[in-house]
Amino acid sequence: MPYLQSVERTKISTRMMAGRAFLIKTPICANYLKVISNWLTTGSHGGLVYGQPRLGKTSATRWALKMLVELIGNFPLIEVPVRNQNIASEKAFFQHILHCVRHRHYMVGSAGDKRDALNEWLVTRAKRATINAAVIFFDEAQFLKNEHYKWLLNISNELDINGCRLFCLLVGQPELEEVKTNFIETGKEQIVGRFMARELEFTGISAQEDLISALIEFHNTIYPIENNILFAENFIPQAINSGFKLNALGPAMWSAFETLWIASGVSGSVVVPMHYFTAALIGTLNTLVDSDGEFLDIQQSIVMDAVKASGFRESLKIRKILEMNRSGK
């Protein structure tokens, strides 16, 4: 029995780190939802969301788009993980998007046939949507090339003719901002005006109260749904049933992240990417399994070890090197 429980905890931990277990609402996500809702309901055709790696942009986008359905009703949505192509291929581009929506004919026909198939799919569903729009979420959008945007302009124009709108949500690394600047400098105002007029810089957890808020969301989450238990009960059931709450970890966890940040010499205020926060929480819970009981003793060293094991310290070393390179030191 203990072995089976250990296997289940490992599965849960793995799903969490892959972003496939459940999504939680954080203050950052709440603001993200507000921003995207404004973009979609005020007639925009696209927007940029950019930030450093490991911040949780993809998971936050999935959460925000899921919540948008409750706010504004159903709309067609395609999530497209962008492939980095040395030479942009129209046929491959539209085939990949059709594959993402599991179109039964995604392998059939020429580039034009695939574009027509995608256009039909989008128009048919956008006309039934409350906002008469279809959304394509491009993940790792910094890999999109000039030709890709031209093809998207064609699709956008075809939807306009049919009384619908295409909204492209471009999510990726900070290079996205450079792409926009380059388009402006090279006279590609049509692309910028259509898909890049709106932008949001995505950040990580930057205050102890935000970290505690995220812990509260984790604590209140039922997972797995079929077991009808709180997420943390998979690790420390006795403590949870005796009234322990995950937000009690907040001060110790924030202090650990802050200590490593200061020690690294990285400039600016502390920013904790969601990836390392989640890894630190799971690491802490896995360590506490053996000491589970009615009265759980949370030692600072346990939390610090989990934060160190999350990879946060190594990420700060890389960030420091990049800072030094940019400053020419």
The other form holds:
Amino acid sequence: MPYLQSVERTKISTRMMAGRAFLIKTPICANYLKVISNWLTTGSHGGLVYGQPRLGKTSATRWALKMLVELIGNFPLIEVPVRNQNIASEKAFFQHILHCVRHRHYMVGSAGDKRDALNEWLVTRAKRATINAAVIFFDEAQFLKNEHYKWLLNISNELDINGCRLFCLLVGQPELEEVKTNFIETGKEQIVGRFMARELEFTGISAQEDLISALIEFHNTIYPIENNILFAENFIPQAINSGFKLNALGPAMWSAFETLWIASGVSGSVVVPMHYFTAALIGTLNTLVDSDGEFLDIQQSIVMDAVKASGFRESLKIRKILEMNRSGK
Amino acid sequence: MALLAEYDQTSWRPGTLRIYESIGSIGAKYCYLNKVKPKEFYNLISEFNGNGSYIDSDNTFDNPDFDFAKLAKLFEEPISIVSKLSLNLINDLPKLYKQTRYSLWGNNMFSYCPTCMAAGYHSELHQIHWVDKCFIHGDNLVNVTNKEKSIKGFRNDIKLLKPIFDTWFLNSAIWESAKTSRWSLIDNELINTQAKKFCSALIYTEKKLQNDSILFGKNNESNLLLQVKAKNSLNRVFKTVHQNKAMSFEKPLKYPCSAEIADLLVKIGPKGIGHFMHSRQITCIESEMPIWKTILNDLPKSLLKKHSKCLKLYKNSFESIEKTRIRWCYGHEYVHPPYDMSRFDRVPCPRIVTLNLLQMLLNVEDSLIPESITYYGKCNSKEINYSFYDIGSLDNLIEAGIVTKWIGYIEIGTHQILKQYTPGFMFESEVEPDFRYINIPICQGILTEIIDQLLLVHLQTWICALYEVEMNSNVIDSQINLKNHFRAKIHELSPSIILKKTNDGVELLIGTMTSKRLPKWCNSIRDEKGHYDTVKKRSNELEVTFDELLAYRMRMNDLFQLRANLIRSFVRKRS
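Take the protein just shown as the form predicted on its own and give its structure as the form predicted together with its partner chain.
Let us now look at the entire complex, which starts with that chain.
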């Protein structure tokens, strides 16, 4: 049985790190949701969301869009993980979007046929949506090329003709901001005006309170749902049943992230990407499995080791190098 | 199935599916919305078909294994609408099927209502072969040849996809909103109301049908109409859509008799009635002279009135040409004579062709019998001796005095006016004798009265069919096969008859497609001399054509012989 439990814990940990277990609300997510809701309800056709890697943009966007349905009603949504292509092909582009839609005939027809099929799919559903719009969430949108934007413009125009709206949520790395700047410089105002008028810089956890808030969300999550137990109960059931709460780890965890940040010499205030935070939490819980009991003794070193093992330190090193490169040193 | 689970998204406009919509109509819309070829739609449908254990139907949706719930989910349409794509409600009507051969088989054409098509709708109910008006609007259905081939593994109704697609999406004039993002469509409620009336007439008739009556007639559609009428379930909608709406219903003819005899009469069945109609024709003696016999005897005379000269001309022409053929064409390739009886336009006077067609109904071999008897194959006078074995209670019928045995000679071929003018006749020896010895049961008493009435009704139909064929200028100018056309006409006009038991005997309910008044053949010619001159001129032209053709064939034949001889001598020299 202990072996089985161990396997189960590994499964949960892996699913968590892959972002496929559950989505939690953080203060950043809450803000993100508010912003997207505002964009969608004020008639925008798109928005830019960019940020450093591993911040949890994709998961946050998924969470926000899921919550948005409850706020503003159902709407058609397509999540498109953008592929980097050397040569942009209209046929491949629309085929990929149809594939993401799970359209039965995504492989069939010419570029025009695929565009028309996508249009039909979007229009039919957008018309029935409360916001009269369809949302396409482009993940890693920095890979989109000029042509892609033109084709999106065509789709958007056709939806306009049919009395509905296409909203393109472009989520990606900070290079996205550069793409926008380039468009402005080369006079492609139509694309910027349509899809990039709104923007949001996504950040990680930047205060101890935010970290504690995220820990509270983790603590309150029931996972796996079929087992009807708290997420942390999979690791430290006795402690949880005795009243231990994950937010108790907050100060120690923040202190560990802060220590590593200062030690790395990276400029600015501390920002903890969600990925490393989640990894550190999973690491800590896995370490505490053996010492699970009514009274859990959590030493700072356990948390520090987990934070170090999360890969945060290595990411800071890369960040430092990039900073130095930018400043020309 | 796995594919559907994985890629379960398609383009469809929820709320646009209509009840009883044909698969062709749905497929055309599907292909347009998804920008795919029909093949993709066929693949989709094959996933819903299940084991495909069809009942006797031409409709894909009548498959009991068809997964309507899955289709409803895919199209986001209410299951209440999707489940009404099937005609199952009126498909399984066993009594009606047994008695009238009622069926929902579609015709091979693409039949549509222009008003429905303009509103983006085509129904399987438009395709039913006996329906010629729209069940919703009452408009005449347009029939277009459907050149599409059958698709293996699918019912024939799927062949409609392409013609419907072409009508709607390659031609914007038919359904104006076809290519817009919002389709204007016919109201589901309207379809439902009209379809309900149509179906209820059939269901009501099915419920009322009993086994104490027999129905016979060559035309299943007429049989259906009469059956519906007999059960007083002929509502306006059914009457409108049915192609045999011109059927006139006479007052039932009553034949009083005891309950036992009535039982026996009804039990004879269509096949037995057919046999007695047959035997009555060949054994009816001159002294009896029922009305049908008088009409039949007078018919050749009526037809020849004002046309005896035409016949004489034809006779002379035929004989001279036959002599030429015998003298010159012996051993040569067969040359068709100038008069071609299978086509009006190859005979100078249409009446000669009518006389030729008349032989079809005067021959004992092809007499006025219902189709049921021909299950044995072509019923000829040799077989008639044996065909009575199948009549079940023959002894009871004889005992009741309505049937008796008849032994003697029958004369055949007495009315075959043109038989001797058939190409090749002069060469033939006596193929068949003029008399035959037969031993058969024949009707008598009340059964004779009934049979005489049936023969009269059938004869009227045959004469009207003859008249309509001759008077139809479209047929005269065309090159269609007249015998087939005549047979089709007889089938179309064939009466339907119900024989059923009543409290005091039996009654005959007859539904006829023709007028009771026989056509006046003489009226067709006003200027007798002018007509004869025209016939003579045309006859000469045909003879000239014949001579030229004959000369050409003979020359070609000689050249061929010459060439063959040359080759033979060349080969001989080489060797």
